[in-house]
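Have a look below at one chain only, the form predicted alone, in structure tokens format.
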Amino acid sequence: MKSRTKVVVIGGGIAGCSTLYHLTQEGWTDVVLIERDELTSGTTWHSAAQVTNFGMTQTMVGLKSHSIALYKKLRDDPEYPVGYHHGDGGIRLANTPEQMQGYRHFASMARGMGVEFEVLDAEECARRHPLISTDNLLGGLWDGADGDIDPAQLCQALAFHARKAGAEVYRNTAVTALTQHKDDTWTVETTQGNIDADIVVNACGYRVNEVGAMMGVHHPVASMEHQYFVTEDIPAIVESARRMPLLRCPISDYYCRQEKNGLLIGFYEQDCKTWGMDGIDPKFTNALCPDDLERVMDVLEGAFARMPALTEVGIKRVVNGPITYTIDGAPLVGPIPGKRNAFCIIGLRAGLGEGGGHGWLLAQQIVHGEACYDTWVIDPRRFTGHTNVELTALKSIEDYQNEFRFHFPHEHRPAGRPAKTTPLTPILAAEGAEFTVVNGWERVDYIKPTPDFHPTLGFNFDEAFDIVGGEVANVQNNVGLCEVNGFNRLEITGDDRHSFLDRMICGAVTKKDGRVGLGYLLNDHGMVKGEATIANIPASDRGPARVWYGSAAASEFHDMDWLKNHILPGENVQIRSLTNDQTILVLAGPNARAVLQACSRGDWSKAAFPWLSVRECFIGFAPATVLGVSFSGELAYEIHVPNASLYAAWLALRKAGAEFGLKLFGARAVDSMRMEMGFLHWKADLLTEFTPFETGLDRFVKLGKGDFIGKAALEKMHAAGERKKFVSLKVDATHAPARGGSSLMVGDKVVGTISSGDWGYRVGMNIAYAFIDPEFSAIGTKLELDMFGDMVAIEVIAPSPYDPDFSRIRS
């Protein structure tokens, strides 16, 4: 075994083999894979190994398409061919109109990634899969590229080609310790000796947290027992001239695919079971859990009803093995939070089907610092400190029970709630709040009219539409109050804080005490990395002169890592998080200043406290820091309050607001109002796939200033011309908003993709944002939107249709 290498990948399943292979494809050949047993001796060896194009985001569709293309290439490689049944086709069934509408949306989204799905009626489903009944069936989604692959052959082929390129694979070599040095390199201790590496990758499947513990981290990954069985030969299959399509059934929670002349049937039973919660036997290798078919009898009955042929054949073998889940069901692929030169590719519950793509995106991140797609949907930093073992297990059970049931817009499932709350959460609940979830935080979505109010889950505007409109109207005409918890708040101190931020941000950075600015951070490729509010707070009895860096709640770990990793040696900069210590109360509307003046000493007039000011004060007797900023387009204040004083500040604001028509509003109203103002949402509209110029942020870029992260790359990209252009759109529809990912069409050509959509109540307009081919970005250009399979007219409009001059914010 060599003693020095660039990358050590730990784990020899699909995750590790794919990562190793793709590192060599990206040009890094001094790389090593270490496996404690034999390759594919974990979950990989017993995988059902289905390979589909279906995904609920464009990133997931893209990485699955890469997997399929790679697997076809390996299948046809004469040196090391892989058994791959490609193109059998697959159907996802549905028995509700809402599910069918969802499939039409996913078909529209996939078109933008070059993938064509078909939406079928029940009769066509049965024609393509002659073993199924159409009882209680409306239709399904057809993926013509669906198929299955041999797990062991796939991993061995990836390892073969990686070795051929120069990589090395060490089998029967257990990692026993990991030590990180001051220069951020690692020593990997193994049973066969030590090896030093620049970078370590955790690809350890269900043993992920054994290796995580060696790094001093815990990953939100839990394992579930998963059972499938293989039937004896089925006459209809024997006699068929073609292979049966794959089937995934959210109605009865099972899937099936052809296995020789029988079927492989897998179950996602409600009475499911976690595995390995209290540790894993070191000898559990190429092993299975005891069979427990009694546990899946309810699901099996549904499968019998859907496929009567199953009642006439026996079972050849039963497999019950562990598969891994994360809190939201999507994998964790990318940098490990809080660690340098450490990555993971874990929680791959559908590892064989999409592992080729996951390894591809991870290798790009390791080698280039970023992938070709925005990978936030699989980023390990999208979960933060609340993700313990117990919460992960609860969410894993819930995801397992709903394996083929996608999340609807505004659907927040109940397991693991509430994970994060403030002192106001029960107060708001008593006032009728319906809560959404943001990075685990319970945040008000809107105020329900009655306790038993439950809108229909679907893609159309729901029964809360007029309620949200009422909240917006009150903010527009009177004053509203909203709690914004979990907002990422980093305090930056030190003499070099301004020069540090000037290097991190691509535009002008305000340095004046008492003033607030907005800035954008780029990655090394000149693409948008983050958005931050920068508030300069003068020295006081509450602390030294400091900067508050504020960003999206979900960015808590992401932004901390990015900032800390860019502090230069000797630079006098300190960063600490206040995210979980304080909460924002947003006061918005034309009467906001009057309410603030009524409960806080000092002069709050426009002259004394203009837009983009910051001041420490008291709300009643609660200490607070007020920022004159607005996400709603109305006169507004962000009131930052320590959680210990939050209820006191709340009471003072409610009392002061009584005579000014103060009412509560929630996140849905905020999202509607920000769309009317042209304000962007991180990881919906602000993506690492686009430059700030392509994102319409020209006014926030100062190429003439000194050097900043990504400047050289941005100048090169800008000189080459814009690949896409961010635009605002008017949608000619009143029944539904444009959903993120939907395709914009000119004839049969996809020319753009929706990033956000919502109804603008103040302008009476269905508004959407999109990234579009530049030749179609001129104001007044008319196109079509593939909205759930229907072509809907849209028009490019000027941004900020409500108040383009910001006159109400400045009032």
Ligand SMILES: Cc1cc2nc3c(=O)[nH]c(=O)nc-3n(C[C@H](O)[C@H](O)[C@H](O)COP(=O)(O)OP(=O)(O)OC[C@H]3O[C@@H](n4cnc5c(N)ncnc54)[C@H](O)[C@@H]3O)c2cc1C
Contents of the next structure:
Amino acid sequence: MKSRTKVVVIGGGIAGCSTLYHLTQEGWTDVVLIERDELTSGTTWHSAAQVTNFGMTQTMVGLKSHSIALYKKLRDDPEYPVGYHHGDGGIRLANTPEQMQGYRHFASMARGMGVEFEVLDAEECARRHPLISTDNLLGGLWDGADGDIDPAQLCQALAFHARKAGAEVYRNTAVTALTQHKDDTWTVETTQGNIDADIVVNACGYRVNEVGAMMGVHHPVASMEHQYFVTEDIPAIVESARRMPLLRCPISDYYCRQEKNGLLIGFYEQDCKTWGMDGIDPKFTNALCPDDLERVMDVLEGAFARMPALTEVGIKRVVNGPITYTIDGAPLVGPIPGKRNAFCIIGLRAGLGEGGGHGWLLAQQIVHGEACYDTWVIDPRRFTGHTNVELTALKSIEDYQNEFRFHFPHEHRPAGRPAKTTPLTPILAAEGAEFTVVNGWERVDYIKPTPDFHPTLGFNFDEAFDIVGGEVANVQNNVGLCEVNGFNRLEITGDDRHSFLDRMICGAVTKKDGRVGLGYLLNDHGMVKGEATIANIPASDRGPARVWYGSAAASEFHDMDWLKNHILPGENVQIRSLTNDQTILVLAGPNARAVLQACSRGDWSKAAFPWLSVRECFIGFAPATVLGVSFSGELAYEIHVPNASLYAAWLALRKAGAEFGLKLFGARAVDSMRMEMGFLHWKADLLTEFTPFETGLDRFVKLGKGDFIGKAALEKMHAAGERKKFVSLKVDATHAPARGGSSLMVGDKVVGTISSGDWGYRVGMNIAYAFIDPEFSAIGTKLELDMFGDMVAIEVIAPSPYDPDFSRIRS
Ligand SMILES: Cc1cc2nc3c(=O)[nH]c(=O)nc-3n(C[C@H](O)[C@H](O)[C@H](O)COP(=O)(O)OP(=O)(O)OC[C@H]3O[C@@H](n4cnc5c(N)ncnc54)[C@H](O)[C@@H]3O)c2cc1C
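Okay, that is the form predicted alone; can I get the form predicted together with the ligand now?
What follows is the entire complex, opening with the chain shown before.
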């Protein structure tokens, strides 16, 4: 074994083999993979190994279609061919109109990634899959590329090509300890000796937390037992001239594909079981859990009813093995939070289908710092600090039970709730709040009219439409109060805080005490990495002069790592998080100033406290820090209050607001109002795939100001011309908002992608944002939107249709 290398990938399943292979493809060949047993001896060897394009975000579709392209290439490679049934086709079944609408949306979204799905009716499903009945079936989604691959051959082929490029693979070598040095390099201790490395990658499947513990981290990954069986030959298959398509069934929770002349059927039973939660036998390798078909009887009946031929043949083989899940079902692929030079590719529950793509995106992140797609949906930093074993297990069980049931917009499933609350949560619940969940935080969505109010889950505007409209109207005409919890707030102190931020942010950085500004952070490639509100709080009895850096609710670990990793040696900058200590009460509307004046001493006039000011004060007797900023387009204040005083501030505001028509509003109203103002959401509209110029943030970029992270790359990109333009759109539909990912069409050509959409109550318009080919970005351009399979007219409009001059915010 070598004594030194650039990257050690730990684990030789599909995750590790794909990462190793792709590192070599990205040009890093001094890389090694260490596997405790033989390659694929974890979960990979016994996988059903289905490979589909289907995903619920463009990033997932993109990475899966990369897998498919790669696997085809490997299949056709005469030097090391891989058994891959590509193109059997697959159907995702549906028996509700909402599921069918969802499939039409996913088809529109996938088209933007160059992937074509077809939405089929029940008869067409049965025509393509001759073994199924159409009982209780509305239709399905067809992926013509669907198939299955030989998992062992795939991993061996990836390792073969990686080795050929210079990588080394050490089998029967277990990693036993990891030590990080002051220069951030690692010593990897193994059963065969030590190896030093710049970077380590945890690709250890269900043993993820054994290796996590070696570096002092717990990953929110839990394993579930998962079973399939293989039948004896089915005469109809023996006689069929073509292979059966795959099936995935959200009605009865199973999947099915052809295996030789029989079927392989896997189950997601309700009575499911976590596995290995209290430790895993070191000897569990190339191993399976005991069969337990009793457990899957509930779903077995559904499969039998759909495919009566199943009842006529026996079971040849049962496989029950551990499969990993995470808190939101998506894997964790990227940098390990709080660590340097450490990455993971873990929590893969569809690792054969996705593994090719995940390894590709991870290798890009390791080598280039960022991948070609925005990888937030799989970023390990998307959960912040609430992800213990218990919560992970609860969410994993829930996710397993709902394997093929995609989340509808506004759907937040009940397991593991509430995870993060404030002292106001029970009070808001008593006021009738419907809660949405943001990174574990329970946040008010809107105030329900009755306790049993439950809108239909679906893609259309739902029964809460008018309720949200009422909340918006009160903000527009009187004043509203909204708790915004979980907002990321980092406190930055030290004399060099402004020069540091100047380097991190691509535009002007407000430095004046008492003033607030908005800034954008770029990555090294000149793409939009983050968005931050910068508030300069003067020295006071509460602390030294400091900056409050505010950003999106889930961004804490992401932003903290990015900022901390860029503090130069000797630079006087300290950063600490206040996210869990402070909560924001937003006061918005033309009467907001009067309410604030009625419960807080001092002069709150426009002259004394104009837009973009910050001041420490008391709300009643609750200490608070008030920012004059608005996400709604109305005169508004963000009132930051320590959680210990939150209820006191709340009572003072409610009392003061009574005579000014103060009512509560929630996140849905905020989302609608921000669309009318052209305000953007991080990771919906602000993505690492686009420069700030492409994102329409020209006024926040100062190329002439001196160096900043990403400047050189941005200048180059800008000089070459923008590839896309961010636009606001008017959508000619009243039944549904445009959903993120939907494709904008000119004829058969996809010319843009929706990033956000919502109804604008104050302007009476269905508004959407999109990234679009520059030639179609002029105001007034008319195009079509593939909205659930229907072509809907859209028009490019000027941003901020409600108040383009921000006159109400500045009032
Ligand atoms: C029954 C079943 C059916 C499935 N069907 C499908 C399907 O149809 N399609 C699909 O896409 N996915 C499917 N999956 C899921 C898929 O198999 C997994 O997502 C995938 O195999 C996970 O691969 P991995 O590389 O992350 O983990 P693993 O395959 O478990 O690999 C991890 C490796 O790390 C090694 N390791 C652990 N600790 C150490 C250490 N300390 N030192 C060195 N090495 C170490 C292990 O020995 C192991 O080889 C199925 C899973 C199951 C259980």
